[in-house]
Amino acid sequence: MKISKILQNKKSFSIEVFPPKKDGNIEQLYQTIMDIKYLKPDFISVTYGAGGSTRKNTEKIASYIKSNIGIEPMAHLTCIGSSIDELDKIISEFKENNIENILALRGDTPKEGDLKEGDFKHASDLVKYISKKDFCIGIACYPEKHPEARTLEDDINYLKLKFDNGASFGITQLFFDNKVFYNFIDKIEKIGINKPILAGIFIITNYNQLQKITEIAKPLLPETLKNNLEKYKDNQEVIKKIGIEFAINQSLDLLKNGVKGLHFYIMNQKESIIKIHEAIKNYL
């Protein structure tokens, strides 16, 4: 099923995963899943690593999802480095394992080295491109800004672009004010944006973790919060029980302001999305 069709009836609950560096962790994966499909998320997304790096995972993950686990995936692309023959070659694949949802990225360039010359150079080429082959085409936003974008506005104009060129929704990057996030609604809906928002969730579970993700991402940190891990932060249960109760927090206040949709960055675990999952399936 297409998330577009889910998204119009309901506000959504949904996970992402990422495909396991060895090959052989895939199994360990697939039954974190298992134990969480008693949740009933209504997709779960599955990353592609930088140039492309785990593909060929991405497809074989997203698939068993969804024949075997019986939920709707969501197949990360990139499209920095690739040609529209290889990119061809992945679409193609996607329908062979009735893949219908893609969240559409740039993609970051791997830290091995640069990439060659693709033929596409921004994920609105990419929106493009792949909205003529009958996919339901996902987005991702940013309430902050893109780290490269130079204003916020500009930032806003681009994610317009990719909804004129055939995106479907967007998912937010990890925040964790969500004051940000209602003045982000505010400002694309004033523009006539009036696709849906899926607020992203990061859950903090490790503070060295969430220093590498924040130094990227650069997302606010409430002061209190800030405060209270870095209180905490040679304590690793103290800081699974801080992350938790925010996010749970957080949650309820979208959910209560109205979000169209959750999605949940678990970082391969499950223990923490049970948790917060029980504290807010009533307001879903």
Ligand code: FAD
The other form holds:
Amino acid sequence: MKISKILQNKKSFSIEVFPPKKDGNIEQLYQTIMDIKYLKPDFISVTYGAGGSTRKNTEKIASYIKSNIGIEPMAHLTCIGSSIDELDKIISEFKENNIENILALRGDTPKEGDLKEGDFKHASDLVKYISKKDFCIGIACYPEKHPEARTLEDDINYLKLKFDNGASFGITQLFFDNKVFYNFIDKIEKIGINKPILAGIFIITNYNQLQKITEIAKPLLPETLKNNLEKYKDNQEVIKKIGIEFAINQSLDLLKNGVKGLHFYIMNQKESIIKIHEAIKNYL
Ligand code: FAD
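Right, the form predicted alone is done, so what does the form predicted in complex with this ligand look like?
And the full complex, kicking off with our chain again.
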């Protein structure tokens, strides 16, 4: 089913997973997804080459989630450094496997090695191309602006282009301060974007992992959260508890304030999302 259809009727609850670096760990990921199936996520998205994960398994995992687990998948796809022929091959494979939803992205410039010239420069070009192929298209958005963008206003204008080119909904980069999200929604509505924006919620489980992720996304960390994490950084169990409590409060506040959906970055772990879902399920 197309995600745009799901979003017409309800506030969505969804999850992101990534293909494990080692092929041998895919079965473990499938088991994790089986174990959280009862939470009834509206869809599960599968990243594409992000954070060093392999590209080739995105389609395999998305297709398994659909056919063997029975949850709607969304496959991420990046265009940076790819030719139209290469993208066409992947898009046809998505079609053959009944994958109806694509998160269309540019992707990050690799740190090492030369990036070969691709046919599309920005996600908006990829969106335009895929929009002719009968997929439901999601795109990324950045309440605290994309790191390369000069200003939030510039970034929002390019976001509008992604919607004008055929995207149906957006998913935000992680953020920890809801005020940032509300300000972003105000700004995009003012320039005429009225498509659903799902809030990307990162679940903190590990201090070092959070450090790495915040280096990339550079989100504002509320002072109390920052101090608490700093204080207990060597106690994994307490960090997990802080992460769960924070995500619950963040989600409840968003739900009370009209968010269209919550998309959880679960880092392929089930424990925290089970507890968070229990606390928020009546508000979805
Ligand atoms: P774009 O929309 O192309 O924007 C990139 C930059 O270019 C921005 O600064 C924007 O303001 C600017 N820009 C956009 N259009 C134009 C234009 N026409 N002219 C000039 N400037 C322009 N990465 C992965 O590798 N794999 C994944 O699976 C993945 N999943 C993600 C999921 C989510 C929800 C998010 C938020 C990010 C994800 N990323 C993933 C990271 C993403 O690829 C990077 O953030 C990347 O740097 C930008 O991708 P984009 O699609 O937002 O690019």
